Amino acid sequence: MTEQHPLPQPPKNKWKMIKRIFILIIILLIYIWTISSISIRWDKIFSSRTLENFDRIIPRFFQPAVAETESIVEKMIETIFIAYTGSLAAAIIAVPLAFLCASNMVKNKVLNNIGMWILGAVRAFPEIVLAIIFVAAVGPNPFAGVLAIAIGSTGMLGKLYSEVIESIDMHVIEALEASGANKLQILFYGIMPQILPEFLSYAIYRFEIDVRASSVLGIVGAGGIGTLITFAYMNRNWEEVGMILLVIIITVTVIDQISGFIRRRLV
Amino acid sequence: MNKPSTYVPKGIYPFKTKMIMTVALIVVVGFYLVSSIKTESFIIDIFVKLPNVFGLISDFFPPDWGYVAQIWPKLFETIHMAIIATTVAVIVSIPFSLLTANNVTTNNVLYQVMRFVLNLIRTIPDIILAVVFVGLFGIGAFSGIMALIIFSIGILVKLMSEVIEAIDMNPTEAIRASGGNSLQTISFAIVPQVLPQFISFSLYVFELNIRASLVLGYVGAGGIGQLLNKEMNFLNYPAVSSIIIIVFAVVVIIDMISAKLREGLV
């Protein structure tokens, strides 16, 4: 006997339709405060002032200056040894708080949530307004940069060493365990061959971000080829902001290829 | 014959790893000095001037809550910006991430030129895009979206297309064999494939706008940068430090808001 079954009903979930209209809704009237309190002169941003103004800048920023390369690269490489001295010490103080953070090797669920805390907390200070507390700290010089530096990556690498060591193999760790082996020796033996590599890889990573960040930090006093900037663009000196960018480029462009080169060899 | 008892084990690593390791390590040490010489920063120079970051924190509080009112304009200046800038850049990126992909886009040439202009976009600092575009369009929140849109194109194309690289050409070949158009293809093959993975990037960049537009107020770029700058030059720090709290709690929320958002999409 062949009856006709009718076709089963398609599933309808009232709730997610329902969800996802309070979720356009809300878009929505994010958009529209968005909006209607932006304020924004069109009239000004659409004259003929802005049309002089691209006449004048454009082709004196095509036209750098290349008399000023001396003290432009100067400042450049001192970027770099900010950027330098502050992910390397951050990839120091970044250790023991990955340690902490790692739940195969702290068993204590408070001191891991202590550990992600600290480092969460860290992440959320942008690394200017780092800047602007250690140059009111320590005065107008690039060791403020270094700090702001410092303590600006420690946040990203603590997070990402944590995850390197929760993923590490742990069958390692008990075979030491079982034949004997103290701490000093699980670590350097069990621990550290699993985690050295990336962990170099994410510290030199996070050395390319910070050429690129402490390249601003200069415009709050903290040192580096920022303060060069600040300069130029008060004396509206479109030649030298042009060849300050054109430094910028080449020199993160430079570093960016050696460091892929040396992180591919690493991994 | 190989005698066991006479049979010494090598250590662990190669004599040629430890060479290496060894020369990295002088390297490394040895530019750090160079540089610590250079920037006259020692990390011991942090406790010696302990006392002074002490008479800092003395300074920056208590917070000037009254000052709190002069802060909710600008602050919302700053999302608003955040999010036009990555509206704007969401909606330009797609196509550019498209051509920047190397199973969308066959042609070679193309890809490479693609590839580099982008590479060359993401090398330029925010701010240095903030001052051109002040100098463009003069001070004010315009010159700061359109800073926020280029920086925020460059990084959403950078990972887009990894997304659209990444992604199975099996159902792509499958809608195209059974009569589908391009249209169709991409609409019922790529886009269901990619759609999450671009929400969460967005979300992600909106977070970066947020921070970039702190740096974009000093060169009058709009939002709450400009206000921080000129707290800082009447040196009235509980104002700052009010700054700095509600800054902080406002990344803070964001962050938190968009990670959940992001653990439901991906």
Second form
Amino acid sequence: MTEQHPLPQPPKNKWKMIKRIFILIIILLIYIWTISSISIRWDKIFSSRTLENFDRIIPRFFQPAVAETESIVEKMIETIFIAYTGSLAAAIIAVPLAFLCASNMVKNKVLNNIGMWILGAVRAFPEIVLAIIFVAAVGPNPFAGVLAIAIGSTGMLGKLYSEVIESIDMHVIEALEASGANKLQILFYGIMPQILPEFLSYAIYRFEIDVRASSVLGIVGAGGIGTLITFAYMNRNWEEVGMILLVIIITVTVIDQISGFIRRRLV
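Could you give the coordinates for the form predicted on its own, as opposed to the form predicted in complex with its partner chain above?
No partners, no molecules, just the chain.
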């Protein structure tokens, strides 16, 4: 009786490679489908008129209107103030919502879900949409921008804060409870020391994002440097647009470097 040998099986690495190729093909097909669904006019993009517009406009960006520096810097400072005020308000508002969402602090699933629903609903609205709503409500002024940043940032910070709270060491809380500490003492000596560094780190990081977001809120009348962008664009003053972009780039880069240093020291 002859001995039967089992058929050789393909190596596992080969199956992994086939799986990766299959996933790559699926991603590529989805990309092609989405591109073909948005009706891009490739003939207009690569037309001679488009290329002429690039040759006429792009070089003017690199000839910034230095004479407008003072007014642009003034509006950039206003933009930073809008971002700071909105971020600070959001960092405060997000704290009670984060405790409401944290399952190790509030043992009621209904309240947890309500808190998560509130934060999810807030995160669904981009800052520019909130700015349009608040401009209609309070008028075209920087206060509308502050409200848009404050509400828009609360959703993100509340979610991040709740995750920080849920990751704290509960043994510290249990030890304080066993020693007879009251709720206020547990909050200040058991919870706050664990969450405060990360809370501040996330708040500073959100401030970085809000400076960028505030730069465009003026387009809809919510104050800041976006107002100058609108006027410069309407007047086809591309040199002034170039100067505005230069000021935004320098400001955002400096803020990123400073906030990155502070966050590294905190966490």
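What we label the rigid core is the largest C-alpha set whose atoms superpose within 1.5 Å from one form to the other. Nothing here was measured: the structure is a model prediction, and the numbers come from that model. Positions refer to the first chain, counted from 1.
Answer yes if the Cα of V254 shifts by 2 angstroms or more between the two forms on a rigid-core superposition, and no otherwise.
Where the cores coincide, V254 shows only a C-alpha shift between the two forms that is less than 2 Å.
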